[in-house]
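Just one chain follows, in the form predicted on its own, and it is written as structure tokens.
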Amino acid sequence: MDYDAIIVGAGHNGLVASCYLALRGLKVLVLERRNVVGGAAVTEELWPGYKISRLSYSYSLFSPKIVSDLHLDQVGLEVVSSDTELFVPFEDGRYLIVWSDPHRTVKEISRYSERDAKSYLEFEEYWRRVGAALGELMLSPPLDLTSLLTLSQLTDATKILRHVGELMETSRFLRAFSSHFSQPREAIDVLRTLAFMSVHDFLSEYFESEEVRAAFVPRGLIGTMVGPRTPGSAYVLAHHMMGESTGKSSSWGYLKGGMGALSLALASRASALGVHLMLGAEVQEISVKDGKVSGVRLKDGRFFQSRVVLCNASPKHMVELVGREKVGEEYAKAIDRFKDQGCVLKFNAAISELPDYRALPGKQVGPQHSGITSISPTEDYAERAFDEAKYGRFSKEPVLRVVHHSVHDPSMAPPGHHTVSIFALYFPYHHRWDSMKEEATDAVVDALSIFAPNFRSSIVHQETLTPLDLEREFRLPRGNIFHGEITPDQMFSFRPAPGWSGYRTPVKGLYLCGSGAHPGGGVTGAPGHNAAMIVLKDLGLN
């Protein structure tokens, strides 16, 4: 059967791309290896009565524009906001809560530092502007620096005119960023911060209190092999502060039905638009003929012909599916250099009661359960955890991000019971995880139990996904939840490689549309949206 477009992988980005292509009348096929849509944004009933967001755990970065364009709120997408953004217990029995109301947070921070309380509103305003600027760039292809350099070398007027498009794109891209700052110098200073600073250095410019810095440091570490004092980690913080999915900048929300509810809404919309979605269909080869994509062959031997193919898998997996000789050795080597060291362990559990924190006791739903609980009481705690991982060991005292989806949607657990979803750092990828999983799981459970002593005994069922498990089951390269590090050297014009940041590949008609493309990982929908726009442009439909 022939199609206009085939998408490899029914993760959220692939589903987004399929919807935009189908909206323009293209005949689209989406192929998914697993028997459930969503990729890393998936809800599964691991144990009877317990529905688990198995991998991604919060709704913070997904583009409101995509929700509006695709009318996802009309097909079951229901966002739940929380008064509590963050709960941070400290080892001495104190705690800090970051509320969704910034003025309430100011009062909270004043218990630790009056100066920091005053700085917090400036901190919020900074991220409002930076988040808005970065948010615009998310839905635009990044600058192609190689084209700009070529343009700078041209002297013939006719050839220069041919490159006017690059100039216009450059101007639009830069305007989108600089328009949010009153002075060019402000914009340059933001670029300096994001490109070179560590999250420790950046936070130190606003906050003197160790407790306040400790609250925000983990956002600069999520899923990335960096420590608080690693240059470039300030960008990781920015990446997780620019979401507006809940209607408020830098705010994190949740979904009724867990993270899989987003994927189900996208799949429902895609089906309504005529997209053919095929589950249990593992791709063996992306076929290329005379330098142009010709279709996709499945492991069961079936072949589907198509004008274009969009690959929602990682860049390295895409090269494997096509073949190094067909993408060209230069491109293959560039993708080889794409850093993708996974460092996240995901712990999911069914629990009989909520954690009873020493710092804020109570097993009934309270602010300590309604947002994200951060187990990282000091910057040095996080730095020590990173130090172990630098040498290939996993962190014996890991940094934890703890979420209870059942608090926001009681239907995800039996009455009186709850679910817990924990992202843990740092657990670097290697091939010995099968023999080390139990020890690593104990480290995670122990780290939370220090602050909530009832946690271990509350566990009814549990699942641990090591980086090796994430690679095997979700095809995340080396267990990297973002397909590749989201450090400044691998973002924007450098993602996945210089000269190839615009979703196209050396094979005509073959595109990347997953997290390995701009603007990177997280549940954003942006790579799928942007890749679809490029495909439509190349087909003369946009």
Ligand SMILES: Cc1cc2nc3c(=O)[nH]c(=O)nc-3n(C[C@H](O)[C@H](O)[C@H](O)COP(=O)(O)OP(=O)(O)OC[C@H]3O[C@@H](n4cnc5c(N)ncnc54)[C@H](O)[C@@H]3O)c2cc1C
The other form holds:
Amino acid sequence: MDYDAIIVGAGHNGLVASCYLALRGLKVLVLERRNVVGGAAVTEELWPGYKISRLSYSYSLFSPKIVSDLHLDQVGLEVVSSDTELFVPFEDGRYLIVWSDPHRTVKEISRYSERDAKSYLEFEEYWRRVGAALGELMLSPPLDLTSLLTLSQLTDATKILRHVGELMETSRFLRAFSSHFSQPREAIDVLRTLAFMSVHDFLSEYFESEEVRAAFVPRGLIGTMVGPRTPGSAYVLAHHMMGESTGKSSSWGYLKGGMGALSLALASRASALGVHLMLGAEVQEISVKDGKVSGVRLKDGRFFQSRVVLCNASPKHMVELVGREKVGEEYAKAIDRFKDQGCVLKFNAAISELPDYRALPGKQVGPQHSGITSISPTEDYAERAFDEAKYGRFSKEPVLRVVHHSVHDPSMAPPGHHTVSIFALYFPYHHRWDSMKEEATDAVVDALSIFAPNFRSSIVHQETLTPLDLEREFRLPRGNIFHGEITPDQMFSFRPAPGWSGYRTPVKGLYLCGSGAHPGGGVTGAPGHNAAMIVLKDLGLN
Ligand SMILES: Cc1cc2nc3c(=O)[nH]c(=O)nc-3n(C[C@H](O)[C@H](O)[C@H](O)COP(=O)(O)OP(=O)(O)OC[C@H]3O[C@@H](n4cnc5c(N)ncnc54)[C@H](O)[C@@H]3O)c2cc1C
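The form predicted on its own done, now the form predicted together with the ligand:
Now the complete complex, all chains and molecules, led by this one.
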């Protein structure tokens, strides 16, 4: 046998899994088709002197437990927090800043509504508790609902014991949640909110001011084909409020060196643990013999044997690599149903000066450049942007999230210059993007220029990544940034499909370890960690 474990893909989750397996003495090979590690957590020098976080742009969700287990702070991982969380300019020339200091935010919000200023601390406290519960759920496999239902139909003692065993494996999941909500009614209410509510309805319970709601709404839309009034969008908000990587709950920070610095730290730790890392190595087939995985074949024809294979690529890509007949038609169809339409366009640029906002003028670094600038001045603006995509077009007035990594790490741009990373919604996958890229780019640049008129002329170099580019260059299925939508119908026990939430697949020895598995997308490291734990258990090592 060449290896104990082969991992298809060196996304951050594949790298996390490789480290945990190597820590237990396994001989591990990671195969990555690109010439750089990290998948969607990557920094590349696109133009001389400008280092760009090409896809993911902000650090919040990565598990502090993984940082500590793998001592990532000793291999170059350096988090930069900012005093500013959000800067939201409005069309009438006013603005709202969400500071990382909640008391400063209370004061800021009181300019819009005294009542909302009072609600803000309650809102923070709610997310501190829900975030803590969700944070714990991230690091264990979700409850196995099929075992739960099967159990009630069984009379045979041996079978009952097996199902109880399977339930025990996932019961930490429920315990984590109940430990943060001692009142069962309170816990059920949180479940109701996350499973069924829209981000608009949820925010309306706390805030009467349109401006305050507009500031928080985009976190409920990130990367997902939902609008502010779509049921389930409250979960998308929760998904982006559960992070504590910066040391403060629900806060978003940055990394020295951009998001790729995390992947480089993981790769460095993996190499030190003896993991073999092969770049430019595209897997063409995951091989199966007698119902069990036997290894992988690369595009260049090389074959490597392995006891187990973990797939960091998306669930749909995994089915393609192994073959529908090998996983069985029932599983293949369940994965076909996994919604993965992408709707994100990423615009990266080198700029000669920072945006000079009409609402808060200045080209020197200020709070308006140090957090995420949110271009979505009203909830209706975001709803209209979504409507256009819903009816088959792309948003002419898109929702934007704008970040300047060079503000947090000046080594990312030449002196006096800056980088800008713009995450834009909604740009559905199904357009003829090769001929529409220019028009879409213009919509993004115009949307920011309305608020910062110097933006267009400040651009020195630029790249636009449409959903089609995200699929072609990064293998994100249909450009979906999370390998599959993070709506409640596809989370927890339903990810990637009901009955298959535990990382295992119908092929013995083949596992999912990327964002298509629980707890979904974002730079969390959790799918990689959890899949490694299941593999170790199946190999009798955990
Ligand atoms: C534009 C954008 C912005 C985002 N912003 C944020 C953000 O700010 N913060 C955040 O937390 N999250 C963000 N996300 C989401 C987050 O980046 C992803 O969910 C996460 O990085 C996915 O990690 P992964 O390891 O599961 O998969 P990936 O990063 O997709 O890695 C999978 C790897 O497998 C490789 N691969 C695929 N097929 C093969 C094959 N056949 N052979 C060999 N290798 C293969 C791929 O090349 C890739 O390197 C963003 C994503 C995008 C696209």
